[in-house]
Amino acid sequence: MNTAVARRTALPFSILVAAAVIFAAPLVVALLTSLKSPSEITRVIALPNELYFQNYAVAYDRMGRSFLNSIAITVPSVIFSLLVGAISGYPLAYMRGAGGRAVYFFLLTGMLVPFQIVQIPLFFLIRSIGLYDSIPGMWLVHTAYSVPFCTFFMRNFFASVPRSMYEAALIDGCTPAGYFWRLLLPASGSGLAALAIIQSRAIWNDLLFAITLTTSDKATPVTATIAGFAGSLQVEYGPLMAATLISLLPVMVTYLLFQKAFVRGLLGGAGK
């Protein structure tokens, strides 16, 4: 029985434990490279002959600053993203008939959009409001491009709320603004929680929005600095590499300490 068993799970085993290598390869090959003197960077596979925590130090200083620019954008562009959402994805969620579905698919051709459509527009835009290279700035500009995503899957997420619930609360006298605030939102922990790992993952990696709109030390994010590297002559590779998994270890972080609350969010809310 147990051998029967064994022969089972020996191929899905295999599979995943492929699939966590080709994901980790490029990982190890960073953090190797990040550990290399110059002359040995060329070798990309080999273990350096001695540590060179040299790049370390180039990174920190150069990305220093760009680093807290990074944590005040991204921490209340994720607050402001997950209030847009929930209050958008709320009247939706309990709306009947055509015209909230209506409303709900307008909304969601936003996601349709990319930003190289609008890249030129919303540069000028920003300047002229005298919001250009500034961090309120970015706020602005990351809530308004998530609220489609954010409402999609707020709007989800409410809708597997058992509606009793909402009806329950409206027979004891609760207003449908004080249900959102008193017992929806507190019930939709482990979605907010999930929306808030893939908002601050997507916030703090955004490149494009960092190169449009922001130019000097004051506003730069992280994920610019790091391109900066990357010189049309000269590709800084050790100090690149330790950069680069500097700027992982937020989301890392993050990742790890609210994964229950991920999973659960990813799935509707199971168990809520």
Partner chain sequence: MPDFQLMRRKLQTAGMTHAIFLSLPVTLFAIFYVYPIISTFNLSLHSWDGFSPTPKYVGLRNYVVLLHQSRFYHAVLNNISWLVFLLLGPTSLGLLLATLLDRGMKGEAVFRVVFFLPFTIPAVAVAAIWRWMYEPTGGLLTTILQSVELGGLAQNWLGDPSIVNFALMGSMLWWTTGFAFLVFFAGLRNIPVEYIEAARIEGATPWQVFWKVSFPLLWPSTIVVLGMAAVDAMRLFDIVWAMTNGGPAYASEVLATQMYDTAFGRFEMGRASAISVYLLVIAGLIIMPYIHQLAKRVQDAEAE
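Having displayed the form predicted on its own, please output the structure of the form predicted in complex with the partner chain.
Below: the lone chain, stripped of partners and molecules.
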């Protein structure tokens, strides 16, 4: 019996192992490269003779500041976008009839629009209100362009909360706003957590708004710095791989830590 089962799963298992090796290889090679001295770098598959941390020092010199900028941009932007998503998802989950549906689809179209259609006017708009190349400017832009997805996500999450809870609260003398702040929001931890993870990835990883709206050390996030670093004529792969690994670490660690919340939130969001 056991051998029959083993035989039945042997092929799928070996396919999965092969796929896992291919999926992991680029990251492993990047890690090894980041620890090699310039003379060893061309021997791609070999392990480094000795760990060469100089690459990380070079990377930190070139992108330390933009790493801090990325944190300063991402954390508040995520909080603002969650708040706006909840404020907008709440009425849309509880309103019945054509009006609410019209607003909902109006906002949803934003999820499907290619950003190129807003890019040029956005550049001039942000410059004219004095927020070009500034961190608050990035907060504003990231929050605004998160409205469609966060609305979609929170509306679906709130729609899964039993409506009877809302009606009971109103009968007990709670105002609709009070219900939102005191009952609904505190009970929505799992949805907000999942959305926070999705939003951290989207905002931390953004390149388009970063290269359009920032230009100096004052506000440039790490993605734009790495793009510049990689685009230079003589690419030094050691420091570049070190910089790349530093840049991907925060989001990757977040996902590893909060995997469960993310999957649960995704199921809630996707299943509706």
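C-alpha atoms forming the largest set that superposes within 1.5 Å between two forms make up the rigid core. A quick note: this is a predicted structure, and the numbers were derived from the prediction, not measured. Numbering follows the first chain given and starts at 1.
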So, superposing on the core, is the move of residue 26 at the CA at least 2 angstroms between these two forms? yes
Yes/no, residue 218 Cα shift of 2 Å or more between these two forms with rigid core fixed: no
